[in-house]
Amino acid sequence: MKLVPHWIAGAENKGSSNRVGDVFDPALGQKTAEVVLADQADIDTAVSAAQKAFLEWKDVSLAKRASIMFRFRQLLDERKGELAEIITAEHGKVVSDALGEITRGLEVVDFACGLPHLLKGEYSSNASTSIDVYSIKQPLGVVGIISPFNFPAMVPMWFFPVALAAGNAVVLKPSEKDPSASLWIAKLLQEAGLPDGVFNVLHGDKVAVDGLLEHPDVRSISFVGSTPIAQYIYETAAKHGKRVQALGGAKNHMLVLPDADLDLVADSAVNAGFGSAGERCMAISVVVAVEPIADELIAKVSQRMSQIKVGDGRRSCDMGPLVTQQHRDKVAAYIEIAEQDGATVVVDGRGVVADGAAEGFWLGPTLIDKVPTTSKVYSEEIFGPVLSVVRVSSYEEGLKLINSGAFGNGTAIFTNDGGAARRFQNEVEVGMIGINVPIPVPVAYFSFGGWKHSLFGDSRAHGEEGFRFFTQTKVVTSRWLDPSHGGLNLGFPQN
């Protein structure tokens, strides 16, 4: 059986913990690999060579980090295609979408290569007479990632090319659910020119999170998932004195106007509500329909559903399985819950027919019409593909439902009404908002966090939050004294 190792010191490592976890092809349903899972005595080993490795990292010429920034992103765009593969094979998306992933990633990998620009200070000359000041940013030292598994390859991109860039040395904990890309990179990285130590990869489980939280080496945590973890990793982490970039689930309404255009909110629903098989925290999972215009939105919706080849990621498929089989159930549980409800299921995807092996974790699209807002299925993230429909009679009626939830990640409004959308642009209280755009994540120059119980920390990810997140700063107040120096003046400096 295949063992997916530690990378730490810029070498495979076997670790010293006899715990493995399993990992899954989730469209044969099999299982392909295991992958070791860290004790503390791994953690520390992980820790310690990426702190050496900082002291020498730190120092190294903005130039330098520039050329090896730029390296990797020429070797990432030219193999691409083997990091696809390897996603798809322990995640289950079909190719494209990995590939989708990996384009999204690379935009921070192109934003951490200005980093010359970026990691740029602030002068003042003669801010009192003959006293200069200015400000330098400096690295924090080793900082800490842990990413989740429905995006193995563009989440930790969100993060570790700024911290590189920044002059960080860094620890990756991916999902153990798929762990191989977060290898893949490692060596990637390396053969950039990325100096050993700087970038290190370690599995695990709790215990993996908990030694990075609590570990006195650690500046700093970046997190993605769901909300109650989230919030755990954010109070634990600060507790122990660290910066926190955590960003948790969300539970994203599209509302849609009487005058949109509804071939293009049908296209966008079923775009964003099933790519990834809904496991993304940017999908569309409710469906506002401000009436009266939801029967004829819910049929367009239907006829475009009944054309989704679901099948193996590797074939040619529109949308693949679930990453595990517990999580397969978990999100099936939820149209039982539904129908319990009340609720309309006018699409059920348990009994969908996959172009894949029997075994394989299959669910297919599933619209829910007339869910009630007290239902679990309308409060819940549910995270897979479950695209619920909430009729309402205005406005103001689907505003109110958007922002009495708890989350605030994303949103979106269809409307050919200018107004409509500004107004909606600045009522609504969510953190990323699309305007006749379905998943509105920010290129890779802006921000990426949401609102409310979808973020908890200190910044978002990536632009310049990202940055200065990595970066701590230093004011210095200078004087050079010159030949005119008069002598002793204890009084504080007026002028």
Ligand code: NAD
Contents of the next structure:
Amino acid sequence: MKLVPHWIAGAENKGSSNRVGDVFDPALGQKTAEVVLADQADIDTAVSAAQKAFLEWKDVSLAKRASIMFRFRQLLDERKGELAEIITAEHGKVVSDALGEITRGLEVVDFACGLPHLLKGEYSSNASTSIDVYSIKQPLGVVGIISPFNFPAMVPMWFFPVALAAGNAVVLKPSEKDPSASLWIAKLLQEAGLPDGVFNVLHGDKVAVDGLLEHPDVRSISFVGSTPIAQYIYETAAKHGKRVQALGGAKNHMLVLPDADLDLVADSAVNAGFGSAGERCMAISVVVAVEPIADELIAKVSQRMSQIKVGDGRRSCDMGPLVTQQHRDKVAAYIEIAEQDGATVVVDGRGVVADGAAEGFWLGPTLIDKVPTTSKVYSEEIFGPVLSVVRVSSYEEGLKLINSGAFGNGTAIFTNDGGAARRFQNEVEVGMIGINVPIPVPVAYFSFGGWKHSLFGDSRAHGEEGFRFFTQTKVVTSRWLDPSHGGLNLGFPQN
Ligand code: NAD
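Since we've got the form predicted on its own here, give me the form predicted together with nicotinamide-adenine-dinucleotide (NAD) too.
Expanding to the full complex; the earlier chain stays at the top.
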């Protein structure tokens, strides 16, 4: 059986623990590898390799760091097809979608290539007589990144290009469900010229995570995953004196006003609801239809859903399997709950016939109408190909519903009324908003992050906030001696 090792100090490392996790090919429904799960000794080895490498990396010139980032960008672009296949084999998403996530990750590498500009400080000449004041941005040291299964390449790339560009050393703890992408990336960074030890991959479960949260040499934690774990990460990392950004789960609503173009809405709802089998934090999971358009919209959405081909992501399909059998069953259970709670299952994905192995973790696209807002199907994150419809009678009712939820990651409004859209962007309590755009993931030079239970901490990913998160600022007040300005003065300078 293939073993996925750690990557520490520029080499594969099997670690010292004998614990392993199972890795599946979701479209085959078969175990294809085991991944090593770190123990305390492995955590210490990875962090000390990173700490040692940091001491040299922090002093590498900006020009040299930028050239390594450019080289990495070029290699990744040339060889992204290899990475996409690795992602599909462990996550299940179709290859074109895997390529899509790499492209979004590449955008962050593009952005990080501008590091000489982004790390510039400020300078005030002669702030007081003969005194200059300036700020410099320095790296933190060893930074920890803990990522979820659903974007095994893109989510690590939200953070590590910026962290490395800023002069930090990284220990990445990827999801144990699809661990191979991060190992491939580590090797590519080495090929691009990154010194050994500056980027390390530590595989594991809660033991590895807790080890990073508590390790005194880890200076910050960037986490992405479900809300309960994000909250735990935020509290534990903060308790151990670390800087922390913890992005959590989501329940994204699409508000459809009666004047919207319903064909555009139906296309968008289907793409955003079922792309990557709904395993996206920015997926649309609830369509809030302002009457009287719900019946017409549901007919259009159902018609499009009937064209979705579910199957092995390596074949010509639109939607792959779910990541594990356990997750597939958990998502399917919500369809049962919907029935019990009196909702109408319009399209039922449980009987899907997929173009793939019979043992694959299949669940077809599912549409549920008249979901009661008291149902768990409405309030909980499902993270699968299940799209709910809630009917409301006005914009105000829809807005109130969206704002009453626990999450605040993404949302979208579909309308042809600019005034209504503008009102929505001001009134909705959500971090990322699409106007006639269903999945409003910000480009890399803006920052990604939600509100409420979708983000714990005050820094979002990438953009200028990313550089702020991965640096600490010093302000220097300097005077070069001029004998004419000597003498005692116990007060603050006045001029
Ligand atoms: P998860 O919370 O189960 O796991 C995320 C990471 O935490 C993994 O590396 C995992 O090993 C680790 N982990 C799991 N249980 C832990 C525990 N008890 N203690 C410490 N660490 C633990 O999430 P997932 O299932 O891998 O990913 C899906 C979730 O991630 C969804 O909730 C989704 O909304 C969220 N997500 C959010 C965003 C965002 O930007 N807000 C982006 C992608 C995914």
